[in-house]
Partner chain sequence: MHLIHQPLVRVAAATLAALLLTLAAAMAGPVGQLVITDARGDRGMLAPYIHGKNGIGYLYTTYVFDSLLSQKKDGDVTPALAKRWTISRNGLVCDIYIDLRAHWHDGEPVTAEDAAFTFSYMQEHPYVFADVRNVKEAKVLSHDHLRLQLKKPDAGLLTGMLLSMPVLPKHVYADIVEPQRFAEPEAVIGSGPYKLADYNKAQGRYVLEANADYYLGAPKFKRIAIVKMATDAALRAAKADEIDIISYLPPERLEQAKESGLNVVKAFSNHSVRLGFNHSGRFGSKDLRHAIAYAINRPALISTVYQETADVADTGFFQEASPWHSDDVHPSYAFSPRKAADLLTAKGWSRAEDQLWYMDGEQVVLRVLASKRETKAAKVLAEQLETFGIKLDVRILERAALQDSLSEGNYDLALYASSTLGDPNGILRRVFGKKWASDGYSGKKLRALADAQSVATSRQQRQDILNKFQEVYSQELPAYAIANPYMVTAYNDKLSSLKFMPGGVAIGVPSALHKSYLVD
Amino acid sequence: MQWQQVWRGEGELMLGYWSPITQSAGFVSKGALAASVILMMAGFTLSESLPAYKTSPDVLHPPSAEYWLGTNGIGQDVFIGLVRAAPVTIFLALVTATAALVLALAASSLAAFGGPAVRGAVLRVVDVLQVIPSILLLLLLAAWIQPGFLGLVVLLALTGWHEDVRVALPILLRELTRENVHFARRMGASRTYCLRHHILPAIWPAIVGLFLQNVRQAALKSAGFGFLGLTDPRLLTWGSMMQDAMEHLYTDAWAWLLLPPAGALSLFLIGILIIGEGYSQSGGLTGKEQYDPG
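Where the form is predicted on its own, what structure does this chain have on its own?
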């Protein structure tokens, strides 16, 4: 199944490692995704209640009772920065993944319902975008405009949606030609009815798989831009916090400047993998929960 291959392609070994955990915990993706959104909103609330992420005379202070994770080169508390950057980093990844998926589904629907000519035009656009080295284009644009939150979302979504079309379009075309859809149409069912009761339930597992994959890619790319110092300096993310360690890689300070944000980003990515594995184990990626064409 194509959506299973999408999800399992890059992290198969890691998914297998976490599989017993997700199975024993009865992990269900719907609840996990809802919990992620709740945690993100709680992070926004918690970050507002923390002291300001401001400079102080305590420059490069190691971890202590006063500064749990130390301070950076201008005296900012790393722990406060880590908490304040958490909701921004997660929200950025979720919004970017949603925007890219919406663009991909819109293009796939246009290609599926628009006939051979429109489909050919859409696929040629996708071909062109796949040939262009998007990461180089992203680096050039990011270095030029130093995007903030909205700029990053637009850049990452516009340069990432085409990869999903190659997966979503064949699935959509296959479902449109199924017997149950043709039978429903012959019995007088509207296109809206077929979309809600036959097509969407069938392609939903693929949509979830693509979304989770997009979240991981968006989190990694945005962190990379922040680490390279290509984003707006006012945008506090885990990636931009890692960039603070660049000037101190040959001192002991690299440990408390680099490891906390890198560890937080790794935990977030592992959490996304666990959610995907839980969804797969619960039957989500095989469509057993929502749809059984037999």
Contents of the next structure:
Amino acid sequence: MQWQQVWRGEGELMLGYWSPITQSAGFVSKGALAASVILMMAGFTLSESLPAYKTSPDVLHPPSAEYWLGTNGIGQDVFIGLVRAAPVTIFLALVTATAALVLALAASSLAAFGGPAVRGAVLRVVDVLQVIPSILLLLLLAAWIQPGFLGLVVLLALTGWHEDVRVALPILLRELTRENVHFARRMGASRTYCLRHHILPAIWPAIVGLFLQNVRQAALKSAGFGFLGLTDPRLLTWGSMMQDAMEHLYTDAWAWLLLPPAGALSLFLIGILIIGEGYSQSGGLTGKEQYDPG
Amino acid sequence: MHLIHQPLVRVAAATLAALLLTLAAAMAGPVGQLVITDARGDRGMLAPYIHGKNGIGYLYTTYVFDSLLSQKKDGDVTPALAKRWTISRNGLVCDIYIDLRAHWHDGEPVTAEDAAFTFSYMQEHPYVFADVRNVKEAKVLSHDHLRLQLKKPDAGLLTGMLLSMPVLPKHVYADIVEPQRFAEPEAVIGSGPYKLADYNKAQGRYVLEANADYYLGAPKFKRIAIVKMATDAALRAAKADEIDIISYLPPERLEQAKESGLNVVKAFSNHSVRLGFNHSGRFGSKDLRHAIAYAINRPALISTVYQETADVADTGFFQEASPWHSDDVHPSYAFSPRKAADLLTAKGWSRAEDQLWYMDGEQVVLRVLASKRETKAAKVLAEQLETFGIKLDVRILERAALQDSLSEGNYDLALYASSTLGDPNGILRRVFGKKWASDGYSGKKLRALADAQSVATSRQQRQDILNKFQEVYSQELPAYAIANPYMVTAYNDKLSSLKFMPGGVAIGVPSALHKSYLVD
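Moving from the form predicted on its own, what structure would you give for the form predicted together with its partner chain?
Following is the full complex, with the preceding chain placed first.
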């Protein structure tokens, strides 16, 4: 839990850091969103025409004119890998992170609105999932089923949502009991109105933070799946490229094996941050009547 | 000033000084301590029934438990608990005379009773690395004289059973009903040169202490510590003289070890990486096995995955360094997509316009299993076969999951490595066995040869049968041997001129750390 809070703190710091840029320019976020979608679509369509990610005896070749970002432990071109992994990684991360977040928000809402008994039930389920290491759960599942790509998405979502509840629920409860919500309700505002104009804007930064965390986890966790027999180890993501780089930390090769996928993943995360922040600031959430306490 | 004259302070200061001195001495490493690093760590407690079911677990256990026979540094058998032995002309009776100088670690003498007890106990509680089913009776004729009656002659009696079987203390094990659950301190009372003084499963750490009155000579080291340490840490520690041996150094790190001031010994492991087939599935057909073999480019795979750290393996099971390797040349199934395609076509497969292979209108997708260690080889192999047009579904599994998938027949191809060393009777387990890393083959012709060599009456006869075995193996191809990787052990000057045991340690463990190097 603790690292999660620390991490979330960082996320909010970053949000603050990006605010001056994004506040004035909502289009940045729309641009970034469009860019990542285009990148993903283009990646999927182009991946057939890209050069193959072939192994060769030219292993651990440093970056050169022939191999722009060098080659890995079985002679695959890191640059080609980076490009080929982009659509899969982005797709996997976005879909899984969204699914996990939706599950988490649904569970949190259920707990928040459902009375003490339901809340207790939801929280105990979360407890159980937190106590059982997800790796154990995955190993168990791996023994039963052989998930494909979609199965992978489901597995990632199912083993990732419970941690979000721990963060989302208290925030949701806090916002639900605020004076502004009570006041609006008294004045005749509908639940939907309150949700849209008071609650969502207040919890949005946390949602973006959680989403970001889910994306990062999905990208890294999916890499480990190959070694649990859950996926074909050849499933190429930035996470799996980073994992492959780990065994070369003792040589200079780490620089061209680890940095490119790590950099790409960081850029991607920053992109999502901009999108999330920009969406909120550009008024996408609250419409024109956004109340500015400042 | 007057503070130091207070008696209490003086005592404290003296204690502190003593403590510091001890600490300094401990850090310098007391003479007589040997530290071995193991990248994986825990190999189970070092007693026959509870050590890890692999070569290394077995090897460490031989430091604590002696067998009736042992090996010289050149691999030949030499007396251990049995000081001499005779085998009757018909090969059915073996008289063994126990070395009465031998004692158990708790001081009790080792007698013929103990050896006889071990044979009957292992009949009842099979021990994975010593098959005693061929023993009809083990009779104690006197304090030091044991007579073994065999059901049929065993060509591997000396180099197999008597060399591999750890002798158990009767006074400890007689009442133990479930030796697999017996992990008390008494379980490790052996008669070997070292006693297990401490074992920490979580840390994967062993401390062995010298058995001062070892009957075959004085143990070279007062203490041997076996510690879990990753290669990087081990190399750094070796530079600082904190450790003495890196048991299995990844061969590509050899130069680095030399720079750290270590001696290195490098040899073919003969622990060959093989592509196994599911014989009860579609690969019951020899032609299909041949087709796969022709579709794989072994030299290309090796130059990508292993570079200089492995060589193309011999397809006849035994590898070149094995004393039993035949001089005949076995087919190498040199890469030939055309031959592969012809064989597949003859078997009713067809290649569609997308260049992929179909069988009865359905696209062929082969399921390949591999252990984590073989990940890279699996990736390259998959690429080669997919280039040829066979789709693959590759899975890297943990050992237990591998064992499960294998017994369920839930695979087509499997990539694994296992030793080809030790007494040739090992083929019964490694080729015809049912466990993971066995070829799981049951062809009658090959089996007949394997059985015939086990009852051969002379070495020459055994060699002749084994030559034939290798020829048939390379044609039948129960598994396609891909690579024979090198193994490297790095060590400092506390030991001299280590060598990988020719033919492997006892059951065939490729290792340079046979216990004879640890005894004067």
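Numbering follows the first chain given and starts at 1. Everything quoted here is computed from the prediction, not taken from an experiment. Between two forms, the rigid core is the largest collection of C-alphas that superpose within 1.5 Å.
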Under a two rigid part split of the chain between these two forms, are V102 and T231 together? yes
